[in-house]
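The chain below stands alone and is given in structure tokens; this is the form predicted on its own.
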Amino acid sequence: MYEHDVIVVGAGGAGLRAAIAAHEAGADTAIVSKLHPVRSHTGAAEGGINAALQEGDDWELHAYDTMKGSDYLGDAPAVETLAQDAPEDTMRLEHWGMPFSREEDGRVSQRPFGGLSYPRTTYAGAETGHHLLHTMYEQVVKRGIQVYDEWYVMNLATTDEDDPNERDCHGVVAYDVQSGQIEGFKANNGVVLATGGPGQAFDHTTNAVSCTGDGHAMAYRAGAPLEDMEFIQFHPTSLPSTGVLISEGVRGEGGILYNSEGERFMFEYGYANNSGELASRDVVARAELTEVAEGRGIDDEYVHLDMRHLGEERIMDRLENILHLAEDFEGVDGLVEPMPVKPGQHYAMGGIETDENGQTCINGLYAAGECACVSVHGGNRLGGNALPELIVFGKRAGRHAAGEDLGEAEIRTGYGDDVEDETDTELPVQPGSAGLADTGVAADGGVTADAEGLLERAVERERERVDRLMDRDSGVQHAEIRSKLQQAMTDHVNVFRTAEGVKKALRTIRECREEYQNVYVDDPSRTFNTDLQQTIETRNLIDVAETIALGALVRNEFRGAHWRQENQVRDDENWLKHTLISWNGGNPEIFYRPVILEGEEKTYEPKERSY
């Protein structure tokens, strides 16, 4: 068993940033990551940080754009604090060495990004996220943190009070991949989920195979609820035979989107008069999806980015990797070529839900960056909004885990008296485990137990579930699962929803539920064995796949990146309030939670979003 005060599972943004705060909060802190940290998806991030730096532009713009952007669906808190954070906490990187691009001057270089009514993201080159793993895991290494890396997370350690207000978390159980042991990880102040997103839940996807849900997984059935999970981001411009994501930096700097026609087709259809290509990205991924649909795509699959016409000197100098991406995956020539693009799936605007602090409703739980929902992207991200969120919130959560005292949270979390009862839309099938056999494998798996002796029972727990997977010498294998569950949700939880479809998507994951009864691996070996850690990882995707499902279908409205065909308006009467969902012990079960729209000195009136 190890041991530490706080124990930081993911070696991304948020979790490189959690893990520097807590140690600068005086606790002895570890990260367990199942990536090396530099191999982590916030390297993949190409756009920027959105962060007032500059004189004419302050942090209460950014929190109106931020809140515009949502859909109102933001809580001003958290949206405030993000704003309010995020020049210090930006300009800290830069002192700690991060070679953000400059100006002649030698100011940092800000560029426009979607949604925003000012030029506030600060990048790096097109490999901003790759630079901020670096800067922050050198933090990590001068400062002696430990790392655990290759060790796949695997559960979490809580008590079972049936209130899941009452639960403490007291570790982890992990996989160490080289060795093959499952050990335990005792911390003594809190554990902070750092995750990272649930993209493998889809086909068509900017995210990395390592994107599994995991920390959403652990979380919801450890019983804090997952907020918001309908809202999922497709990102206008990802390439079409892979997913790999090309950044909103290029149209930041000037990139033009064309159909078939070779219309400018953001102005020239309506789709956004006075921003075009920088609306939103959930206006831009829907006008994409509509030139195609309309007949005006190319190859009636996508549409075409121009950069060309920005100069060879500019896209050198801003825009380099994104040659290689173009040139790698697709055989174009960006300087005398335009690229083909299509929306893929993103982000996850919903998460795990925490207060400001990253704090859980289970005591001593924490989770920040995309695996959390504080909420501050709402319906709808802002494309350079995600990194700050790593560091600002990453930072807190890590402090607070530490026992670092940050003030009274002003987002509630839990089960409390604000929430409203549960839905009444009927579902096409029941969701979660219930009626499944306890297997041990695709029942509730959750560890809840006496806190006296509760790790050692976790991990003995979780080994008895390896060895039954690993004992099995036929059945289903989790790819047939896996590609099923994607296909489903590509099909029918995509930019465009319907009832019948969504429906159609929970039938689907409850058959691939009662298929992974029967899952094996065929992998023997207990060293490197990728088909265990990926046969475990797919049921997590299950999971967190049926919550974005669930959310989608019961939203009856149209808000940020959730457009429903039975219902094409924003319905603030009826739906300014976020999904909740919890695992309830294997029966989920879905209530609601009002926005917070009362900032600091203001008060975000929902207001017509458009661009």
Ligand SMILES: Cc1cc2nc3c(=O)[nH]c(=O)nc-3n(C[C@H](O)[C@H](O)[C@H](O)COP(=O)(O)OP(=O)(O)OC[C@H]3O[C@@H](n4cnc5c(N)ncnc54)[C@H](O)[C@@H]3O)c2cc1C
Given for the second form:
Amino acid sequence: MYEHDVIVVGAGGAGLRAAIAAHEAGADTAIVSKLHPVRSHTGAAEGGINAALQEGDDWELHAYDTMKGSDYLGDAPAVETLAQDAPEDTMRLEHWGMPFSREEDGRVSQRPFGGLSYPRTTYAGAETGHHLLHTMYEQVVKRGIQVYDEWYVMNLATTDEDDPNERDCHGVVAYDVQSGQIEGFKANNGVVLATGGPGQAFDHTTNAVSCTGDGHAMAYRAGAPLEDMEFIQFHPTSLPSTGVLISEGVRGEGGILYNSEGERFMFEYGYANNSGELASRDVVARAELTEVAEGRGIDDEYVHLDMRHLGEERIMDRLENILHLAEDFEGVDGLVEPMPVKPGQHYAMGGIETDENGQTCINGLYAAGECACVSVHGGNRLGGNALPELIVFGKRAGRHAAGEDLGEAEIRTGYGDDVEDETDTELPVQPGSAGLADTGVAADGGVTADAEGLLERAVERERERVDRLMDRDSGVQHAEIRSKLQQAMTDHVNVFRTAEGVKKALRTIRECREEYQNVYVDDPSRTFNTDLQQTIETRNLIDVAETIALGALVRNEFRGAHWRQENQVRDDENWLKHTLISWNGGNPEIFYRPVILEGEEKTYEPKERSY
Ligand SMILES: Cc1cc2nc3c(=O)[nH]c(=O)nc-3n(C[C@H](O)[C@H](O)[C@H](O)COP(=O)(O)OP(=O)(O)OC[C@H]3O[C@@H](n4cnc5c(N)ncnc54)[C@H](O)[C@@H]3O)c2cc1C
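Please give the other form, namely the form predicted in complex with the ligand, since only the form predicted on its own has been shown so far.
Every chain and every other molecule in the complex is listed next, the one we just looked at coming first.
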């Protein structure tokens, strides 16, 4: 058993920032991560960090752009905190040595990004995330913060009061990927989940194989609601063969999108008459797929992104990494030919419901970064707004978990609090537990009796689960279940959604859940058993995919990244509210909470969103 004041699960941008903050607040802090910190997915971030740094720009403009980009589903107190704190937190990175790109006069450069009214995106070439991780990891090492890397967190140790709002989180159970040993990590003050996104729920994604929504699933099964899970961002410029991202920085620098007719379709067909390629991502992704559907796609699949006119010098200076990606993954030389691009799953706007201090409704359980929903992105995240979220809310979660008083949060969280109504949508299958005999191979709620000996019992249960998985010598392999799930999500819960399609996905998810009862691990070894780890991750993906599909089915309107064929308009009268899904006793319950449009000094009145 290991013991610390604050345990941070995850070592991406959010986890590293939370750990530094908790340590600075005086807590004995440790990071537990399935990957070495600098391999975390944040390292793939290319384009930059939004922060109002320059004269002529200010946090209010950043907040306004973010609320508009969110299609008025962001909570104003969180959005304003993001915009207010981003400049200072970005400059702190600069003081820690982050090698930001610079202008001739030495000032940090900023580039235009989609949906921004000012060039506000601070960057380090097209490798911003890589430098962000390395800069913060250096600070972690410098402070002597303990890092347990290649430890996979399997579950939370949480008390089992009926009301999730009264539960306490005492720590986590993790297994050492190197040795297979399963141990408890006791957190005297708090656990911060910073486990990143759930992109692997989809077949075509810009996310790494490590993005399996583990934190989402663990918190959900422990009773913390997941918020706005239906809002998935599909990035307009992923490479068709692999999903590898071509940064929005290319369009920010002046890159142009063309269809098979050589037309600059964003203007030609009026998708975004003012901003063109730099409209927000949901708008551009829908435009591209509409071009393909109307026969103006290339190979019936993609469109072209052209940056040749920017010239070799500028490309090499600001976008060199993009040249390598296009060459390595598509065999295309971006200096002499356009690059093929199509929309790919990219980001989850929703996540574990938290307040501005990262607190969930479970005492001692925090979340930050992409796994959390505070909510700043609402229905659609603006490019460049995730990295500031990591540093602003990662820092706040770390400080609060360490016991610092950050004042009363304006956003309320919790199961059942302020419940407005419950869904009456007809569901095609009973979601949640498979309804078959419990074989013990699937993690249950992660909730383990009362506080006494809680962590020991949680460890025991996870050891038994792994023994059961390893004892089987036949059944279905996780890869089969995972690819079926991913295909169903990409086919039916993509950019364009229909009720019938989403229902099909829910039925497939149900089948995956049933097949999972017979899952088996082929690799008998206890060391570096990626088969075992991916089997556990696959269960998490099933739960998370189900919340995405459930949210997509009940939200019968078109808002931000969520488009529904049956109702292609934003319905502010009925849907200015967050969708919350809570797992209670294996039975997902859906409820809603109103969006907060009142900021510090003004109210953000929903307007028609045009670019
Ligand atoms: C290709 C790409 C480019 C992007 N570019 C930008 C950009 O330019 N600007 C921007 O603002 N946003 C960008 N984003 C979004 C942004 O990068 C991510 O949202 C953000 O980096 C996520 O950070 P995180 O700390 O929440 O998670 P991650 O960086 O994914 O870290 C998750 C951590 O959790 C750990 N973990 C997960 N599960 C477990 C477990 N069970 N046990 C133990 N540890 C676990 C992992 O080891 C990892 O350390 C981009 C996203 C992608 C995919």
